[in-house]
Every structure is written in C-alpha cells, then in structure tokens.
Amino acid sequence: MAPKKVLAVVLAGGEGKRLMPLTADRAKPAVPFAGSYRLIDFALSNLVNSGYLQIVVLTQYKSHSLDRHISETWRMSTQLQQYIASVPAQQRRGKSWFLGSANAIYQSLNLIHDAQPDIVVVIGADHVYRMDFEQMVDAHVKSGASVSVAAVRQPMNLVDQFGVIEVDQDNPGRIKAFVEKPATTPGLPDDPNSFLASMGNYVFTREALLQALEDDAARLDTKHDMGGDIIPYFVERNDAAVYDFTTNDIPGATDRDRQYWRDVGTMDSYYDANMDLISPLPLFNLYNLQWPIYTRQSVSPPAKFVRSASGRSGEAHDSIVSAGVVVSGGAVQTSILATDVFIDEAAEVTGSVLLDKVTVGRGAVVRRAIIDKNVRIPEGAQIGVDAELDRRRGFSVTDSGLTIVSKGQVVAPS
C-alpha cells in the first residue's frame, strides 16, 4: 500500500487567558518554556520527528512573537516541498475572525484543498510531550474510522479541565461518548479514580473532515469547536476511534517519561511542568537526542559561574541554566534560568522560573516565582517571600502561593 499523504494543522490561535499575565503580550503557544524553548516547539518537533514535513500553523491572538519564532526557527526545504507555514486569520469565509478551533480550520480550507492530503493531522500547540504521529496515523487507517482521537489517562479531580472520552465496552476501540469538560464522568473499569482525557490530537480522513466542517458551519447551535462539536459529530455516527497514548513508542524513552503529557493551561500547571525537568531523573527528559525537541539557537555566549568582587562563589544546583546566564556570587537552587539572566552577589533564587534577560540584584531573594522577561529585581528586593506584599505591589499570586511578575514590570526596592 502506498504511504498516505499527510498534512498537519497546528491550532495556535488561543488566547490562553488562564496563563495571564504570561499571555498578556504573546500567544499561548509562544510562551517560553524550559529556558530555551517555546511551547509550540514540542508540537512541531513531534510532527517533524514523525516525518510529517508539510505543516500549517493557524494563528490569531497577539501572534507577532509566535510568527517570528516560527519564521526564524522552523525553516524547511521548499525545494523538497517541505514547509511550516504560519497562517493568520484571513476572513476567507466571511467577515469574522476565528469563531472557534473548528471554524479556524473551516476558514482555512484552502490550505487543505491546495495540499490534497489523504490524512489531516490536527493538534494543539501548547502541550508538553513526545509522540510519534506516524504510529497514530497507522492505527487510524487500520481502524477504518473517519477520525481518531488520542487519549491519555488523567486523575478524576481534573475531569472538568479536559474533553472526556468514554469508550464502547463491547468495542473499546470506538468512542461511545465525548464530553467537553464535564463536571463528572464514570471512572475507568480498571481504575475508578481515572478517566480518559482527549489530548487535543486528532487524525482525520480528509473527505470526512471537510464534510464535518461544512455541516458545522451551516449550523446555528454550535460553538465551532473541535472537541465540543466536531468530535461529537463523528461519535454520534459511531465513526470515531480512540488512540491509546500508552501504546506510542518513542525511541530513547524511559519508563519514567514514556507516557509524560502535560497541559500547561494554568500558571500552576506551567510552573509544575517546568519543575518536572530539573531532577536528576526528570519526569520529562529533554536530553533524549533520539527524539530531539528543536528550537531557535541562541547567539548568546555560554553560561558562566564566577566569583563576585568580594570572592563569593556563584553556584547553581538542580537547575537548568541557559546560554548567556551569568551567576556572579549568587546562589540558584531548583530553578530554571532562561537566556541572558544575571544573578548578582548574595542573591538567592529558589524554586523559580526566570525568563530571558531577567536581572536579580545584589542580595535579592526570589522564591517560588515566575519572572517574565526583561524584569530587573533591585538590590535587596524580595519576591515570593510575602504573598500579601506581592499582591500589594501588583504582582499576580495564585491560590497555591506562586508569584508571577509580568514582562517588563517594575519592581520597587524593598
């Protein structure tokens, strides 16, 4: 059998309200992650590593930094008909912007008509994981269904945050019900405390997807959402298959990180996913070079740890330190330092995520905080030590006590 021609569509137009203030000035897929990456790098790396090299990225909300990152980083060989194209909302099907994820694809049907694929892979741009989509496409073709939905097990307390998949007990490869973010759902037969969550990754047979999008566009009782409308459309016709993420085999994966998948939709989940990376045996291994995560390569010099003028050593433990970082007599513990961060003498950074070009002044203290780019923390200032003080200074503080300082926000001396 001849290999199927595949077009990949990455949905990257989301506003990411729950990731405010990190999304105040950028699209959610452009949010920096793990020191050197953007969230979208994980989706694009998985597609490229799977051998799918015709990719369109649908953008909308504050997309400048995302568009720039894609154009500077993801350059393919056009001579070999390879491309990763950033495509903004174009109002091709009326005068509205994207009305939902399904409408985003509907308004961009020209891309599918031009590419003429047999299979359309549709994925989100804001999850952290490794996945071989070729294996999912093969399983989809064998299933005979019009759509396959990738599923991952999640604890029951997260049921209202995901699209929930219920399978047919007599035919466990078929989806019996698909409910978007319900209040409750039955547990799995072998684990009542877990449920199957949609990963937001779909594989469609082209003609079936085109018909579903046309039917959805003609309806008035729809939110034009992939999970809320398009997948139930196929479930009602008993034409939706489930793909078990646990069967996906990645070269170089370990038992510890083989089934790792994180939705970084909130500030706390974003922070936790960063912290997953820094243990000696991390929950997600960035160093698996058999399935690399690609990103833009910095032109900054190597990181360095130096003594301060008074002779105090600069040091970092259990941390990720990116290019251009200078730790001059400061101390860093269980943290992630992005490009060109500077830590001054006697400064202490613990359990924190610092984005590009953050400066931590002499004797300053940063604990369990996320500091967005270009923030200058003055000498002696404290962040993440007193939650009420942080709130009074205009910083965001989550219910768990995580402090977030916005991009370029001024931090007054203590």
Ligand code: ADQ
Second form
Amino acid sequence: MAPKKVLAVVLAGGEGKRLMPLTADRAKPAVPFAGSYRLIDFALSNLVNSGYLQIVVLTQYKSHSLDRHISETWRMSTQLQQYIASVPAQQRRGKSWFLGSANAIYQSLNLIHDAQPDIVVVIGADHVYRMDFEQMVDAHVKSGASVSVAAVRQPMNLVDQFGVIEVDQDNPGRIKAFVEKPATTPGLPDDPNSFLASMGNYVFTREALLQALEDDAARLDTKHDMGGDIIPYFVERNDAAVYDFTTNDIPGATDRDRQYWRDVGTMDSYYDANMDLISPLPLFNLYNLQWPIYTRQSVSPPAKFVRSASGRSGEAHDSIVSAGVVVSGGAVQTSILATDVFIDEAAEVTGSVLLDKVTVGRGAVVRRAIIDKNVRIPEGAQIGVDAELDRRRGFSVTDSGLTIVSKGQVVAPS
Ligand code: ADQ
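Now that the form predicted on its own has been shown, please provide the structure of the form predicted in complex with adenosine-5'-diphosphate-glucose.
Starting with the chain above, the whole complex follows.
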C-alpha cells in the first residue's frame, strides 16, 4: 500500500467540566498526571510514535498552560516539515469561538488546505493509553469507508458518557448505528453488561471530512459536534467503519496494558488511574520504552528522602516521587508526588495525589486527597480526615470521599 500523507488534528479545546476544580484554571488536556506528565502527552506520544509528525492541536478554553507545555515540550523541526503546532480559536469563519469539536475543525480548515493530506486523523487529548495510529490508518484505507471510528468495550454504567456504536451484524466492519451519550443501550450479544464505545479517535479520508464539515456548517439543527453530528452523518450514509482497538498491537505491550484505555474525565477516574500506577501490578505500564510516553524534562534536582533536623527519617512507600521532591522527616504512603513537592517533619501523606510545588507542613495529615499546584498546607493542618470540615473550608469532596484542594486555595492552620 502506498504510504498516505497524514495530518493529525488533536482536539484540545474542551472545558472538562467534570474534572473541576482541576480544570478551573487549565484546559483538561493540560491536567497533570502521574507526577510529571500532562494528559495531552499520551495523545501526542502516540502520534509521534506512530510516525505522524504533522500535528495541529486545536485549543480554546484556558489554554495558557497547555500552550506553554506544548511549546516547551513538543518543539520540532519546522524545516523538516515536522510540527506540533498549538492553534488557538481565531474566529476565522464569522464572529463565534469554536461552537463544538466539529466547528473547531471547520474553523481550522485552512490548516488542512495548507497541508493537503490524504488522511486526517482526529483524536481527543485527554485519555491515558497507547495506540499505534498507523495500524488504524491502514485498516481505514482497506475498509474503503470515509471515516473509521476507534472502538473499545466499556461497562454499561458508563453508557451516558460515550458515543455508542452498533456494529452491522451482516457486515461487521461497518457501523450500523451511532448514538452520542444515550441514557441506555442494549448490551453486546456476547456480554449484556458491556457496550461498544467510541474512543473519540477518528480517521477520515480528507475530501469526505471536508464535505461533511461544510454540510454540517450549513445546517441549523446541529451542535457541530464530532460525536453528536459528524459521525452520525457518515453512519446514515452507511460510510463509517469501526476500528477494533483490541487489534492494535504496540511493541513491548504486556497482557495487562495491551488494551488499557482510560477516559480520566471525572475526579474518581482521574484518581483511580493515578493509583493504578502504584499498585503492585499496574494495568498501565509507564516503563515500556519501545513506545515511550514523552513529557517535559524537569530542571529540578533528583528527589531526596532525608532525616530532619530532629533526627526523624523521611520516607515514601508504594509511591511515585518526581524530581525536586524533598521528604524531610515526613512519611508518604501510596501517593503520587509531582515535581518540587516538599513534605516536612512528621507530616503524613497517604493515598493522595500532590501536584507541583505543594508543601505539606510539619505534622500535617493529608489522606485520600488531590492537592493542586502551589497549595501550602500549614503545620498541623488535616485534610481528608473529616469530610464535613473539608466542605466547610470550601474544598470539594466527591461522593466517594476524595477531598480536592484547588489551586490558590488557602488552607488555614487547624
Ligand atoms: P466527549 O469527550 O464528551 O466525547 P467533547 O466534549 O466534544 O466530547 O470532547 C472531545 C474532544 O474534543 C476533547 O479532547 C475536548 O478537549 C475537545 N473539544 C471539545 N470541544 C472543543 C472545542 N470547542 N474546540 C476544540 N476542542 C474541543 C467524545 C465523543 C464520544 C466519545 C468520547 C470518548 O464525542 O463519542 O465516546 O469522546 O471519550
């Protein structure tokens, strides 16, 4: 098969409302993950590892830290026609900002016209997984359809969070029906407790995408959404193929992480995906260097665990500890510490995710909490110990009992 010219479009403009307050001040794809990564690093690493080096990232909502991360981490040689360009909403088609994900691409059609690709790969920016898009592009070309939608099984309780795919039983490569975030759906024939979810990753033949976007833009009864409008447009024309994620093969994949894909769209799923990484047998393998996940390299010094002045040892168990962390006489258990976190003497941090530059003062206690960047927890303060107290102090507490302290919140001494 002759190689196809591929342009990748990464949709990174969504608000990520369900990840509030972590997204109060940053776009969802810029949310930190696993100590030193941002969510978008997974999508971009997958594209780069697939050999696709012409990438535009469409941004809109609170994009400053996302733009900064992309320009600091993902610079490439424009002279070699390789680029990862962050492209903000610019009102190129009238006076509105991006109305929906399809409108984001419609308003950025100049990028597709400039690059003249055969194939446009469109993916979201907020999932944790490994995937070789070249395999999906090959399958797409073989299918003869105008679009292919990547699909993965999900448990029935998540049905209202995804686009649901019904495969054509007479022609298993084709999508017979596609419904965006329905309240219910029948289960799969071989597993009534699962349904087939769209991963929000699509491969389009260029001309078909351009036509669909023009037709969508001319309609009044559309939300200009990829999952809600553009994919159903192709399904109605019997022109959409399904790509089975379980057939995607990554070098170095283990049995456990071969089919790992997580939408870390809620605080609980974000927390669980972080905690998976420090479980005895993590489902996702960060250490597969045959398919590396790239991120910004910190200039901070290595992590250290030291005795405090009064002689108490600093220690961390079952935890991820990033560069620049200092645990000085405190104790850390089953936690993720991002760059430059400081844990003072006799402090206890358990089952928590601490983002960059958090400091935990002497004797403070932090349990089952997510603490956003730069928050200072003063000496003796307690977080995650008394949910009512946490709520009264203005912190968010999820139904499952996770306390979230957001950027800029001041924690008063207890
Ligand atoms: P959602 O993720 O809920 O569902 P959406 O909010 O449109 O859909 O976000 C998709 C991607 O587009 C995200 O990466 C988001 O950041 C980005 N995005 C959203 N609005 C945007 C805008 N105005 N400009 C630029 N980017 C924007 C989608 C599909 C479902 C599928 C799930 C899988 O619609 O069918 O099942 O992804 O998680």
